[in-house]
Structures are given as C-alpha cells and as structure tokens.
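First comes one chain, alone, set out as structure tokens in the form predicted alone.
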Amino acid sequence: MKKGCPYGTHRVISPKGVLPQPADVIDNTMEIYDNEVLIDVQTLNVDSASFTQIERQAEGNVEEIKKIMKGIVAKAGKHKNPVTGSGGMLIGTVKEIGPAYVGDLKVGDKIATLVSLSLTPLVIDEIFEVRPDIDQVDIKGQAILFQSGIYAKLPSDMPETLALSVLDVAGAPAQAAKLVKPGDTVVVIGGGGKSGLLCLYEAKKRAGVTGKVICVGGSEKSTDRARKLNLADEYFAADATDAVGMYNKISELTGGQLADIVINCVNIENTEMASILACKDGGTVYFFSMATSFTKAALGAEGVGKDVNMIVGNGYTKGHAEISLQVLRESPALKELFLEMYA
C-alpha cells in the first residue's frame, strides 16, 4: 500500500507543487494510501452558490443538473463547481481505513465529512434523486478522506438529512458565536436562509438583552420564517446588492449608529458594499457566503474609506460540528423548521 501525504498532495495531478483544493485535477481511484479512509457515499449537500448556479446553468431541469455534477466530478476528480470554486460536503459509511490512518473511526461508522467536496476525491456512478430545494443530491459512489480531513459522526438522535443540512454550514452559527459579544448590535443579511437562521439564534444568544439583531431576509417569504422564530429584534426584506439602500435602513434602525458585526449568508454576488457600509468602523463584517469576492470586498472597503475588520467565511472552526448540532437541541421551533424543510 502506497503511502500518502497528510494533506492528499498525493493525489493532486495538475498543476503539480498545489494542495488538492486549488488543484484543477486530483486522482479519485478508489484504492487507498496507507493514511486515507474509504466512504460509501449516500448523500451529496451541494454548497449553497454553487447548487444555484448550477441549477441556473440547467434552467431547472433535473436531468440537466445531474449531467452537469457528473460532467464536474469526470473532469476533476472532485465536485468542485468551475464557476464558484466551492463544494459541499457529503454523509456515507466507512468502507475501509488505511493502517497508517490516526483517528477514532471504524469501519461501519456513518460519518458527515466537514471538508469541502472541492478537494475530496469522488466517484459518481449513479444519482438517485436531486432535492433541489435544499441542496441535496442522493447518489451511488465513493470518496476518500484524507487524514487532515475533518468529520462528524452522525447524531443518533435526529434524522441524517436534518444533521446534514445543519453540518454543511457549521462554520457559520460557530462563528457568530465567537464574534459576538453582550450589548452587540448585529445584522444578518440573509438571515432566513439556513446558515441564517442558525447565526440569528446564536447572535441573539451572544448579544443578550443589551444587544440588538437585525434579521435581512432576501424575500418576505424568507424573513417572515425569522420573524416567526422570533429569532431578532427588527426584520426587514431588502436586495443585498443594493448597499446604498441597506446602509439606509440600517442607519435608520441603528440611530445612526450601524452595525458592530454584520454576518453576510447570501448566495449571490455582489453583496459585498451592503455588507460593508452596515458595518460601523472598527467592526467585523464576516463573509460565509461562498459567491463573496474578497477582492471586491478588500478593494470596496477602501474605496469608501471604511475600516472594519474582514473576516474570511472559513466553514471551520473548533467545535462547529457540536456548536451547530447544539442549536437545534436548545430551540425545538428552530428544529422543527428545519425537519420540515431539509429532513
């Protein structure tokens, strides 16, 4: 048995010298190194902006939308979408783990990966069904985890859908619950989406009484699903590209004040100035949307003369698996919610 590089350089074809995400072409021959684990694949979460812009490329035709995922994973080796550059994540059962392989899995283990789909070696040899109103894609197949790569094992006590759709954006509601601090005035924009909801239940938590949230849903339909939750302080529907509107109504609702951190979890480009001008200087604006440009972002900030710290949407932080799982055990209504749209 080959051995294999922590990291999975091993199986990076070209360019040659990078680490499998910004590869363009990885080896996904399903025969381990000595430190990978193999997984029988079940399902598919497809990363938010790359599932839209997917489905917009198929003009909602499912059979389309499966040409199009299995197109990605026979030229790269992987699911990472061209257009966006982002992934998903997956749940599957252990098939096999090399012996050089540290960790506490065993084979029989039901697991959800918590890294990216665009650096995991996949093998798609038959799609079940497409769920695409929430991301989900059932297929026959098989991947490979690299010993760096992070994992949850399933919870027992709640449907695997349900804990699947909640790990694919853990990183978010973990975030918000670092970021955010007693007294706080914060503003979720897209915050009836998934990640959304997930970050307003958190900042309302961190920020306490003292604090404010401020929930920017991107319909009436999305913003209302907050306002039943009563999951903030104020709601209001508003065009995440227009930022001159949404330093309006956040000023209007802030006295002036804006924003001590702004999360952004829209699937859209060009979000990045409402994110930025809602956010008063010396805040945080934090980016989990995937469809950010950073450059756009960096450049933007500068060019209206805002100094507000920038945080990367990293999908991983400590604890971010148990942080998110933890949410829909503290808030039934949250979770209820959730088992009716995602399980």
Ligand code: NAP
The other form holds:
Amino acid sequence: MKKGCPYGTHRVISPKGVLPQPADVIDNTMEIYDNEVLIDVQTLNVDSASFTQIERQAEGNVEEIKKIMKGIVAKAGKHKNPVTGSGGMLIGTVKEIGPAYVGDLKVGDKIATLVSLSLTPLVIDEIFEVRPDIDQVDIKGQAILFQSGIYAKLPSDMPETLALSVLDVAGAPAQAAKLVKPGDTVVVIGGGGKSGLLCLYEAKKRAGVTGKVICVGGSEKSTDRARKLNLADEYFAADATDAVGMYNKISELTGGQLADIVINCVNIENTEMASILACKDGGTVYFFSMATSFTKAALGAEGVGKDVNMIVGNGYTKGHAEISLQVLRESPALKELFLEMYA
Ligand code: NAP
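Switch from the form predicted alone to the form predicted together with the named molecule and give that structure.
Full complex below, order starting with the chain above.
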C-alpha cells in the first residue's frame, strides 16, 4: 500500500506542488493510501453559494443539475464549483481504513466529513435524488478522507439529513459564539437562512439582555421565519447589495451607533459594502458567505475609510460541530423549524 501525506498532497495531479483544495485536478481513484479512509457516500450537502450557482446555470432543471455536478467531479476528481470555488460536505459510512491512519474511526461508522468537498476525492456513480430546497443530493459513490480531514460521527438524537444541514454551516454559529460579547449590537445579514438562524440564536444568547440583535432577511418570508422564533430584537427585509440602504436602516435602528459585530450569511455576491457600512469603527465583520470577495471587502473598506476588523469565514473553529448541534438541542423551536426545512 502506498504511503500518503496527511494533507492529501499525494492526490494532487495539477498544478503540481499545491494542496488538494486549490488544485484543479486531484486523483479520485478509490484505492486507499496507507493513511486514508474510504467512505461509501450517501448524501452530498452542496455549499449554498455553489448550489445556487449550479441551479441558476441549469435554469432549475434537475437533470441539468445532475449533469453539471457529475461534470465537475469527472473533470476535477472532487466537487469544487469552478465558479464559486466552494464545495460542501457529505455523509456516508466508513468502508475501509488504511493501516497507518490515526483516529477513532471504525469500519461501519456513519460520519459527516467536516472538510470541504472542494478538496475531497469523490466519485459519483449515480445521482438518485436532488433536493434543491436544501441543497442536498443523494448519490451512490465513494470519497476519501485524508488523515488531516475532520469529521463528526452522526448524532443519534436527530435525523441524519438534519445533522448534515447543520454541520455544513457549523463554523458560523461557533464563530458567533466566540465573537459576540455581552452588550454587543449584532447584525446578521441573511438571518433567515440556515447559518443565519443559527447565528442569530448564538448572538442573542451571547449579547444578553443589554445587547441588541438585528436580523436582516433577504425577503419577508425568511425574515418572518426568524421573527416567529423570536431570535432577534429587530427584523427587516432588505437587499444586501444596497449598501447605502443598509447603512441608513442600521443607523436608524442603533441611534447612529452602528453594529459591533456584523455577520454576513448570504449566498450571493456584492454584499461586502452593506456589511462594512453597517459596522462601527473598531467593530468586526465576519464574512461567512462564500460569495465574499476579499478584494471587494478590502478595497471597499479602505475606500470609505472604515477601520473595521474583517474575518474570513473559516469554516472550522474548535468545537464547531458540538456547538452547532447543541443549538438545536437547546432550542426545540429551532429544531422543529430545521426538521421541517431540512430533514
Ligand atoms: P441559505 O440558507 O441559503 O441562506 C442564505 C440567505 O441569504 C437566505 O436566507 C437569503 O434570504 C439571503 N439572501 C439572499 N440574497 C440576499 C440579498 N440580496 N440580501 C439579503 N439577503 C439575501 O445559506 P446558508 O447555507 O446559510 O449559507 C450561507 C452562506 O454561507 C453561503 O454563501 C455559503 O456558501 C456559505 N458557507 C460558508 C461556509 C464556510 O465555511 N465559511 C460553509 C458553508 C456555507 P431569502 O431566503 O429571503 O432569499
């Protein structure tokens, strides 16, 4: 059996010398190296920005979505959307474990991989079902987890597809939990979406009674979703590509103070400036959205003379799986909504 690098560099075909995530093409032969784990895949949870782009390209046609997804994997050996650059994650069952792999996995364990599909060697034999509402796709296929790849064993107290949905965005509520301090004013843009709702919950819990949490939904429908669960102190629907409109509204709701923390959970482009303008000097903008442009955010903030901390949405922070699943255990109402929407 061949020896593998913990980061999976042995699978990179082109360009040579890069890690598997930035690589264009990786080797997706399903014969494992000595430190790899082979997974029989059941469901892919495609990243929201990626799925939205694929759905648009396919004009909503499910057969076309399947074709595009299969095409991506056939070309790259992984599901890295060439337009958004993003992936998603998967659930499946451990089929084989290399002798040099170090970890507590056993053959037969049901796991969710917490590393992006944008670096995970994947083969899709067949696509059974596409669930466009929740960005999930049931497949017959296999994937490889590298030694460095993080995963969560699926919890037994909730449906697998529910856990998959939550774990996909686990970094967002976990970062919110770290960032928000008592008394903070927090704006969650895209607050009625999957990661947005989880962030609102953590923000309200951490900001406490002296804080203020503002939910900005992309439509009345998603805003109402958050309102019904009483997840924030203020709610409004707005187009987050309208930076000045956002600034005016947040300014009005905060008596001109603006927000200490802005969390961007949208799935479309060009929302950097609305996030930056909603934030006060010295505040923090957390761009969880994968549709964020580093260039637009950096040059945009400079262009309006805003001294704000900007955090790139690292999908991983310590304890993120536990924190995100705990939100659903703590909030029966949120769990019910997630069951309705994602299970
Ligand atoms: P989601 O459930 O689809 O939510 C996205 C939200 O954005 C929706 O509620 C939508 O509102 C809102 N939105 C869309 N257009 C908007 C606009 N013009 N103005 C204001 N809001 C708008 O997505 P998700 O699963 O939470 O994911 C959110 C983002 O996180 C995506 O960009 C995804 O790629 C990214 N992500 C990042 C990581 C990471 O590791 N950093 C991991 C997973 C996902 P309506 O429903 O009302 O249209």
